[in-house]
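A single chain comes next, written as structure tokens; it is the form predicted on its own.
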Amino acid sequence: MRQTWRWFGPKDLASVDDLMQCGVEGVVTALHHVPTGAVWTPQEIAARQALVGRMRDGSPSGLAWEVVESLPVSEDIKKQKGDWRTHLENWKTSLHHLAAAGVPVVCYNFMPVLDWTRTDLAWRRPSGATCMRFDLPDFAAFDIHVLARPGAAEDYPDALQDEAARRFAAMDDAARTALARNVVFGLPGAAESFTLDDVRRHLAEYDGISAERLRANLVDFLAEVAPVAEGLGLRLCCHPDDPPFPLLGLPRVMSTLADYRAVLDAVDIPANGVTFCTGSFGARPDNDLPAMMAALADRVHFVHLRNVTLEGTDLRNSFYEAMHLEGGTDMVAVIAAILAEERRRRAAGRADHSIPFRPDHGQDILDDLGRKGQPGYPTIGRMRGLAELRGIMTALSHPLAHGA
């Protein structure tokens, strides 16, 4: 398993100097300031591999940019609208200067309007640390009162639609503001951030895009993209929705195991592939997370290691960002799966034998509480994380492990 990091450029307030005395191997990054839907040019994508193999002193640092994340997949492409063709070609043009710089793993979603979604960015723990929350009843408040999108009481029961009206009217002004810029807070780094109007505008036009059609419009996108990505030795892995259950009324359709096998079985390539984040997976009561690593093994690219706690059995639930061997995950299951599957390939002789992964959020710990990092990715937590995560590794690893 071979240990990155991810790392915003720089604005990040952890350094490259930071990244590696974490002992990573790698970086994870994208260029957040390129505007959706244009092309990444090698000029940019150098520029940023110049940022990362340099230290502050200017000795080089040794590491590298090995994954994409996320070159990001327009609204229109996932609408098939407006621009998409047009952003398509671009996206493909992109693949081919990442190939060119030498860059290998692209990470992309197709989650609708927003990438990700928390009611809380900084939710305080009994330890005094902070970590992001979804708060399912603080959400229906939003939806409900505060987006005010139209039918959305229907899509929440009796007994959650009144604690949201309990939610709602206990909030002043300043509460309201906050939960909706926390909702709409968007993908980390990214050069978008969304308005309200820009929600309900975004959601007006999904009206009367279902599950099917989202579905349909990633096979048609990955049919294009897909076989370029093959042919220049890329490998594409797309993220599960987070949370992994409908929101807003818009369709999810990577969230389980059976969402990710029809779309890999429609395009069948290796290059059409999987990030396994075991935080998105794990948001719901009904995914088997070691189960699903040994399904989807063999086109899982890219691996994402967090830990949440679900507040209950129901399909949508309240969750928060546990430490990373804390939560609902056997996150020691998951990483046997892994290494199983790394075994696997390096007794076919495949190239990608070793699997990227990075510890994906944390919680602010220590001198990361003040700092006003980016939620969800303190330094101090994820290096924590990190460690954590690398001594399972190297005890499922060692040879007492296998009765040696």
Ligand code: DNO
Contents of the next structure:
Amino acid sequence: MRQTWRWFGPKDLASVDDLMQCGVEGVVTALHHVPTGAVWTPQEIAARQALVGRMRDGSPSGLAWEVVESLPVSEDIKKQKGDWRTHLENWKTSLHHLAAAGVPVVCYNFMPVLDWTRTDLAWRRPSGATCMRFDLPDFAAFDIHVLARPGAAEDYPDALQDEAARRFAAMDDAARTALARNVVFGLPGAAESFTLDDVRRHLAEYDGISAERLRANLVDFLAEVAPVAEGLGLRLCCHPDDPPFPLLGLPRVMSTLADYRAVLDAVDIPANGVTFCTGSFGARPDNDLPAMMAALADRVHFVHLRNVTLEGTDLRNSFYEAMHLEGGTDMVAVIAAILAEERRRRAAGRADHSIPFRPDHGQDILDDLGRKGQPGYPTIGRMRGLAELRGIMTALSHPLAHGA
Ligand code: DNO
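Next block: the form predicted in complex with the ligand, after the form predicted on its own:
Then the entire complex follows, led off by the chain already shown.
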């Protein structure tokens, strides 16, 4: 398992030196400043590679840009409207430029309008650490009362509607604004940062786009880009919906094993692959993560390891982001499934036998607190996560674990 780390570029509070001291082997980054739909030029890609490759004192870091997260897919492509054909060609051109620069893995997502979303970015835990949380009643309060989406109330059972009304009534203006900011104004890595009016406009455009239609649009997209990636020796990997259920009346089509199976089978080539995100899949009680990892294994090109604690048993739940080895996901079993796949790949002579993973998110601890880093991406919290995950990898790979 290749130990990578998401780095947001020159604006990131963590430096390349910091990454090296955390034991990172490879870098995950993106050209966040390039507008969605535009081409990533060879110059911009090379400039980012140069930053990754250098320590503060100018000496070589030995690190390389190994995974793109994300090459954003425009709303037009997802809806097959407007400039979508130009955006599609530009996406392919960016793939050519990334391949020429030697960046082998490209992550993207196909979530309509919102990328990942939370209601609370700094929820206090008993230890004093803070974490991100998705609270369903708060989300419903946002949807029904702040955004005031037509018909929103019908998406929630009566008791939840009542609770949402109580929550909304108890919030002052500042609390309502803060909730809206958390939900829609764009978390790190999201392609867009929206105002409430933008969201209303985008939602209206999805009228008439069913889950079947969105899935068909994803398959059309992949039928175009995956063969290009395959020819260039690149691996594409779709990130799951986060959270893994429909929001704001929008369809979400990459939430379960069956969702992935349908899309992988529709464009059945190795370059059409999976970003296996335990935190996203883990927010649904009916997703069995070690089994999903085993079932999707040969097409998993990138892994995000983090944990969540569900606060209910329904398909749609509140949850919070737990420490990496806490929460509901059996991380040892997931890592064992990844290592098993790596052994299979080595035996089959596959060049991609070391699967890149990153410690995803993490709680804010120690000097992370008050540091105003990217929400969900604390340096020390992630370093703790990486250290714990590395411990499991090391133990499971040791001869003693195989009866020696
Ligand atoms: C959240 C991230 C997502 C992810 C995109 C991939 O922490 O995992 O924003 O980068 O969905 O396209």
